[in-house]
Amino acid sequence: MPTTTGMKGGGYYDANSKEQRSALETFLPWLETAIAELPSPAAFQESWNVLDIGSSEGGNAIYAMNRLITALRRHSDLPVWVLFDDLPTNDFNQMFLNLFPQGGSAFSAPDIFSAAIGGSAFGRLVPPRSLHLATTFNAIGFFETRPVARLPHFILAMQPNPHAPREGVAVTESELKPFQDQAHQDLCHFYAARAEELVSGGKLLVQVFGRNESWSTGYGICDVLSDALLDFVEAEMLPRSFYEAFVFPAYYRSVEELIAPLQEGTELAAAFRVEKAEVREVPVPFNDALEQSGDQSAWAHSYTSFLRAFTEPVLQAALPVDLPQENTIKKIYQRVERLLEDHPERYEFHFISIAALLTRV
């Protein structure tokens, strides 16, 4: 069973994911440049085949694919199959609206054919040796399956933010271990599936939220959600057992963890050549807007909308069934926004993006 059903639909994710686009834009030039090294498609294929994994509603994914198609067209006029994948519970209706706005194609180049796939990033999605390019942006940080483990004093599998401590909030190293093991196993499954799907010489760009030596992308966003939930527990609007059982199903890796399954001595070492692997802090549009305008209220609202776009489906599915969920959800995010407006320094947010460009051997 997947740990999440997807992002908040109905166009909400597309409207509140500028930060994710900023993260993918930082590393997309790697793949645009590497396209020049691609082997030509086999004669029986007669097309370039490109897959994006974790496309959500498609706004950011279509943007990225348009850029890659432009790069491909500099080298070849062959048709392009562009495939978009996400979980079967994803809002594919919105994706198709994005692919065919006003009845026309979202792709300006000729001979571009698109399709959507419902399936997990951690399993095979297309026939063997059929892909020339594969990408994933801000997706594989979510667990394939949730470990059978508990984090009773925090909502995320990481050490709480040392810049925003709250009494009673803590995670021990032994509590973290099952989640670290699951995150590594997930990556092994992901890379093994892509190794089956890519042609020799094919390229894989993996980008995801992560952490560096001093900061995690989870800092700020998970602190404010945790604080809002604890406030509800203390006000007896949520049972403490809910907080103790709830774990947001994401893991914030280091760049070393991202490529660990591909290092010498591992089963996957012979499948891929690591061309580049880096960690960068990327621009955060709602932080930039605050710096320009000084409008703290607008910052809190944009921050909340960004957070809600990828946390609400998980939170809503986890809430006790006897609660008025819609009303409770609304109140939780109202509390999040109030906390952000009242204590902005506590919930400082930095987007740490990690990425690797790989070549199928």
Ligand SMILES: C[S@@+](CC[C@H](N)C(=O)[O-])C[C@H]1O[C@@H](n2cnc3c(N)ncnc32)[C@H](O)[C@@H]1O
Given for the second form:
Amino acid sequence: MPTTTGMKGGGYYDANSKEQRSALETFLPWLETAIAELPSPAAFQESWNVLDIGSSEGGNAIYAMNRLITALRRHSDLPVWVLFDDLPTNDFNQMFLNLFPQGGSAFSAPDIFSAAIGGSAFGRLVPPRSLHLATTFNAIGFFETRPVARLPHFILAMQPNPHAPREGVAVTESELKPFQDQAHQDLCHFYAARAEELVSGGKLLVQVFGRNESWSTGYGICDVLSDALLDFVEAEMLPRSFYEAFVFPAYYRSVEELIAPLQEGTELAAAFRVEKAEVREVPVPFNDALEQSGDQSAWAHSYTSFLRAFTEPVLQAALPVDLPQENTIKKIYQRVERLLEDHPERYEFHFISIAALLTRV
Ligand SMILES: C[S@@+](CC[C@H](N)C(=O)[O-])C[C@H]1O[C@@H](n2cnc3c(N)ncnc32)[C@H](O)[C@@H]1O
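One more: the block was the form predicted alone; return the form predicted together with the named molecule.
Now the complete complex, all chains and molecules, led by this one.
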């Protein structure tokens, strides 16, 4: 069963994803530096081939690719193929508009050729041994397929935030296990596909939302969404069976989980050298804006828009069709915004970004 994890389209994701940019930006210098160390192009090589995976509408992805192309151009004048992948349900129209703003190219350097690919990160996207660089940002935390395991007392596969307890909200270790196993299998599929696609010496930068020993990026965002849904259940605007069946299809990994498939003495371990692997807490633009302005309702609004950009399509697809009220989805996010405004300390948000830089052996 495929996931339905497309972002909210029509430019909405691009307008509400400064936080994701902050999370990827902190690790871009790893790859910029690694590009400078790439071997000179082989005699028969006609282009550098670069693939970004899970690019959404492209705002952040094109920004990242522009930075990498600048680094590549310092290294060689060869033309560049820059490829952007996402699920077939993605808003590719918006991506193409972003690739050609006002009819011109989004890339400042000459001889840059772009194309988009519809396909899953967890399968093969390009021919074997055809890529020199691959990146993925804030994407591979989404499950390859919609989980079939259930979590009747929470909406995300993690231990609920101890700082935002609510009666009845709980997850047991045995409930978590199938999700942890699924997330591990997904990563094995992701690395196996990239191992086939990258040339020897090719680089792979993997970054995604995650967790450290004390905090998860899922805290705050999933607490407020869960509270809003439970408030609707208690007000009989949503059936309890909906809450019990709903699981947001993402997994927030530790950096150890991110590189676990490469450290097990398997074929994958032989395919990649792990150059770097790290977890960092990154600046969150809507928190910084609150610190400067003290404007709590602006904070609640930006926080809600950020959350809405990556949760609304999933929630919309999961909602029952025969609800007693109209515009349920809009009302849920209104409730989210109100909760944030009234209880900012309960829904504190920290972005824990995890990443690894790998070289194809
Ligand atoms: C949060 S957005 C990240 C967009 C961009 N990379 C960024 O950092 O701002 C996650 C993207 O991953 C995509 N995605 C989720 N599952 C995917 C899969 N199996 N294959 C490819 N893309 C996927 C979603 O459709 C979405 O566009």
